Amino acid sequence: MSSLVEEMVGKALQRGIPLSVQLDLTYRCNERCVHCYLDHHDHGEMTTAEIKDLLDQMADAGVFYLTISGGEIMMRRDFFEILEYARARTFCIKLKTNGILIRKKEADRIVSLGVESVQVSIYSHRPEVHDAITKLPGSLAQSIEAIRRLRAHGIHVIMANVLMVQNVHDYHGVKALAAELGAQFIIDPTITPMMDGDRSILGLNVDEAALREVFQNEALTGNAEEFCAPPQGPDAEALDAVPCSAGHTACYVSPYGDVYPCVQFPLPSGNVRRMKFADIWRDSPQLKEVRSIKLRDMPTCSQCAHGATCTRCPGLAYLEGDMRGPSYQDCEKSYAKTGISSEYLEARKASPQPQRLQLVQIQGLQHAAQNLTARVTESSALGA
């Protein structure tokens, strides 16, 4: 992270500004990932106008950096006037596509309209691991295609790589074709549950001896060897640290108008079309509680030996059923990169979960009951 950029991150913190927001235009997509964690339907996703007025008021309220992501973000028909709009609010944009409805028009329209880099996820260089993971025959193909169209533009291109059983082998061979085409590479090795609560889709996620390898790879990680050194626990600094950005400087909207901490924390904190998004950065009992939380104030990771150095995302302890607790994932990743376990992976590994936790559920329900009061609201007023 550049010194500017802290700067900013640091001003943001102090003043309580969202200094970056992901906005999801849309949940629809092209493709059928295995792992996704979406529901493709649209429930009533806000109108082009409405989206106008929410990048108005996100502007007013000092966001900068905006991330719009989907779904596939060109599944909307009014794709292109989102962004020439969010573009005339001098956000800084980052867009997350799976590139396949990209063509050279497209592609100049990217250009022209000053977009600061594009994510298009690849999950293998090998089509039929690709298009089996995306159950689209030819993703891959016309995935590639996009890229290159956009690196000829001088696009910076951000290839993803999400680790699982089905590509566990092939992070090498995409990160050759990143190199040949161009673009950054980044691998994540997280499978994040069902939006409704389902865990099941975590069978997914790779072994500990793949992780290992992953975590221990200096041309993956930059430095091996900080990996292998044995953990330390917390310092009274670190207790006192902001454990993550999500609700501090930066929250995640649905196409629905939700608000959440991010977009792997679905801790429901309001909505966009019943309340203004400043009045719910500000005053969200949610947000507030969210901004609470301090390394301190968590039972088991403020004793862990690994509390120091370990990237705890607190919307999977969310999914696992409690905010201030630990993320078995992330204690899985902890011991991948030091090769010490902590006690509660032991302990977790000793009692497996069930496929769906009961208090996700009934978030899972009231995230639908929110939707379905958003439907509802927009239709009386497109009758009235």
Given for the second form:
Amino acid sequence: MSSLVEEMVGKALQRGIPLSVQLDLTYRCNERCVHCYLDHHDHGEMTTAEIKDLLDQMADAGVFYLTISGGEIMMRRDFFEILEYARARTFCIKLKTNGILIRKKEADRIVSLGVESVQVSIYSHRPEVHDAITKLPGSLAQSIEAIRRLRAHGIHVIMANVLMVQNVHDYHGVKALAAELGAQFIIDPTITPMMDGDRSILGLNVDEAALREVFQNEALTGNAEEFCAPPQGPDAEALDAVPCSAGHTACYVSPYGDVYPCVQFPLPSGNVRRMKFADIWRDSPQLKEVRSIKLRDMPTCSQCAHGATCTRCPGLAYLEGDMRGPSYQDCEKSYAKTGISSEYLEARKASPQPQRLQLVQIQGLQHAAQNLTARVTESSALGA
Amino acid sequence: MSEKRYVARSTAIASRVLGDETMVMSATDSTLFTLDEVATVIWEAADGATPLEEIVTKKVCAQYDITPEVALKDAEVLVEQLAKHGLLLLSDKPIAQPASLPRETP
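Show the other one: the form predicted together with its partner chain, since we just had the form predicted on its own.
Below is the entire complex, every chain and molecule, led by the chain shown above.
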């Protein structure tokens, strides 16, 4: 992150501005990726008019970075109408798509509308591997063709390589393909639970040895000695730091208008069909609770040697049952990075977790609010 | 001032007013700029139809303790810089904006 961006994020944090929002237009998709965390049925997506109104509200609230994602965004027939409207409201827009529906006409339109970047998931440079993951024959060839079209116009394309057991050895090939196409390469070694709480797809996560290989690869992580340095333990500054941007300067809005702290943090915090976006952002008890949590409020992580350097995701911790608790997947990553285990990791290895914890995506806001009230009441009782 | 100059925000930018500052990003190369309070006043008034001199006298000098001559000189430097980065369009005639003119937060 450049210093100017850091400065603006700091100012947004001070002023309570939602600088970044990911808006998923749809969960429908023309691929059926084996690791996908979404339910692809349409349960009542926002209409074009509702989305335009939301874009107006978000612009007025100060949103600058807008990631438009899905599902596959181009499954919506009104996609370009929405994109044009969003650009007229001067958002800095990043698109996430599989590119399959981006032909010449669509590429030209994307170029003319001036998006900041387009991110395309490429799982392997080998069609038999990529297409087996997407369950769509010919999908690698079509995604690559879309990337070529966009790059020919000078669009900044990001090739995202999600690492899983099926493609664990292919990231070198994807990175080389990205270089050939003039695209940026990023790698994501985390498979997240489904939004309905189903954790069965976590079995697709790569093992510790594969993670370690990635972390030690200086072409990906820079200085491996520095990146994988032993943890020093959290100091006073780290204990009071904001854990991540979720709920602080960023949030996520689903195709149904539900607002969450982040796409990976499905804590229902309000719905823009019932309340104004700015009111949810400012007054939601759930977002206020997320904002109140510092590292020192996390009983396990504040005592952990990895506390200051761990990439702990509060959303993954929430999906494990406690947003103040550790995220097992991040504990595994810290171990793979440094070779130093943690008490929580050892304890969890000794007691496996259930495959389904809760139905997060279809959990109503009222139910979530009741849970929150119950927890606050319980805390008060303990405090008394 | 010999000729009127008109200024208009480019359509190839992303921008947002945050308090009394403005973030502006060039869509062509993703370079980020921030405009301070006075520059933000000029930025928001850059509609292609109002001459820069009028923006300075009616918007800047009305809000800040500065003479029109000094303010206009500073404004000229600012708009030249922004135009150099493709963020603003400059012309000696009014600049017609497309239907999808970028709209700033009121």
